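There is one chain below, alone, in structure tokens, taken in the form predicted on its own.
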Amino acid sequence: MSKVMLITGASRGIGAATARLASRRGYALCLNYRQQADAANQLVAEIRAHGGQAIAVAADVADEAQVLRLFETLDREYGHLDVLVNNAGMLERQMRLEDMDGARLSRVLAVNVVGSFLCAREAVKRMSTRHGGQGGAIVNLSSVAARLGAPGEYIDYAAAKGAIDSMTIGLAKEVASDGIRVNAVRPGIIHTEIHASGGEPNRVERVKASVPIGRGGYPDEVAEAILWLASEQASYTSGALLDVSGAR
């Protein structure tokens, strides 16, 4: 019986290379995503063709009654779960704190960290021994933007991605006796579309030059990182904060 990951926000960027290195690796996936259904049944179709199998399932994780709908199909299509990827995540345009409106800061919230703790407690009640569960892995996007704060760009991003680091840390040790590891992967500058949505597209060529590597990162980069925590040779590995950033 293969394996089985759930990826959220899985339609592009890292989590669409996470998912495309998920399958070559042999994992059965299951694809969240919030609206771009063509894209995430396309790379469905891709990993397909070449032998492998995957759903694609439609749900906002900042939305309570969704991700319950999305663990229920995930039960009903696969019947357990081995390794939840919490890569869903957002962010608004570039603007100081002092132009920020609350609506703002409750959608970024919301989808960056009451989503991941939604996915990730649905994720226990499958993985963990005491539930009946045979034990797993939870790896949590985080960013290195919750070290650097992100400045006049968008700090309440930088602070959604700090709590997921303290989440990561508190819960891999509340269910380490579980069987479950949790780690969290921390991308630097990485060539996505993420950056579109902070209005600057072009933001990796502006900002490279303070990345000690000298160049962005590529999603399939932080896939391997992702895998690597999900996977039996990071069998010691829990509650770690990988900084996949080029050592900025």
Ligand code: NAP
Second form
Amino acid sequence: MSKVMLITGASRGIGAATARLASRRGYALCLNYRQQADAANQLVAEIRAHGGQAIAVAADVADEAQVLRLFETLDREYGHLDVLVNNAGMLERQMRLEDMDGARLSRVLAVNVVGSFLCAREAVKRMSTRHGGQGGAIVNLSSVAARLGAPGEYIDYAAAKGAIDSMTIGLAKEVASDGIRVNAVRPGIIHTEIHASGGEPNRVERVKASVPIGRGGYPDEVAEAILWLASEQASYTSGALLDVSGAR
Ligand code: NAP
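Having seen the form predicted on its own, I'd like the form predicted together with this ligand now, please.
Time for the whole complex; same chain goes first.
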């Protein structure tokens, strides 16, 4: 039986690259997205055309009822879960703290923090040997913003990723004896559409001078780290925060 991987936010960017690589490595995939059904369905068709297994499921990870429905669909279609990639994340327009209103702060924390917690909770219920599961792995998408702080751009997003780091460390310890490993990948500046949602589509070009390797990263390069942390090759790695940031 194929191992089953759920990737949140898999219609584009790092999530989609992770899906393509995971399919090549033999995983059956549940690909979550929020809005872009066409992109998600196209990715499912591409994976199936190459002989892989995938379904696409719409759900806003910040909405508990939708997360429950996502996992019910997963249960119905695959019957078990081996790996959760908590990848769905977002940021909003670049600004200083003085200009951030409460609604924005709630949205940023709801998607990036609460969404990851809700999905991790549902994954643990299914994977934990304490609940009759077979064990598994959770890979959280944090960011180097958690340690750089993103001043003048989005310290709310950076703080949300800081919370993901703490959750990774705590949950890894909490479920270690239940057969579940929990790790985080902290990408640096990666070529995806996320920068456009901050109002600066060419952010990678501006920031790349500050990256010691001298360029932005590509989603495939992040996917390789995610797939390694998910795999049996990382059997003694848990509670790790792995920077994939060109030494930034
Ligand atoms: P992206 O290109 O903007 O794609 C975001 C993905 O997340 C899309 O599939 C989107 O779905 C989905 N999504 C957004 N909000 C969601 C929600 N509430 N519920 C479910 N899905 C949601 O982002 P990316 O750059 O690939 O980023 C992926 C992860 O890496 C994020 O956690 C991000 O914070 C982290 N990261 C990225 C970078 C970077 O430089 N790119 C650096 C550090 C960390 P729709 O297509 O349906 O909207």
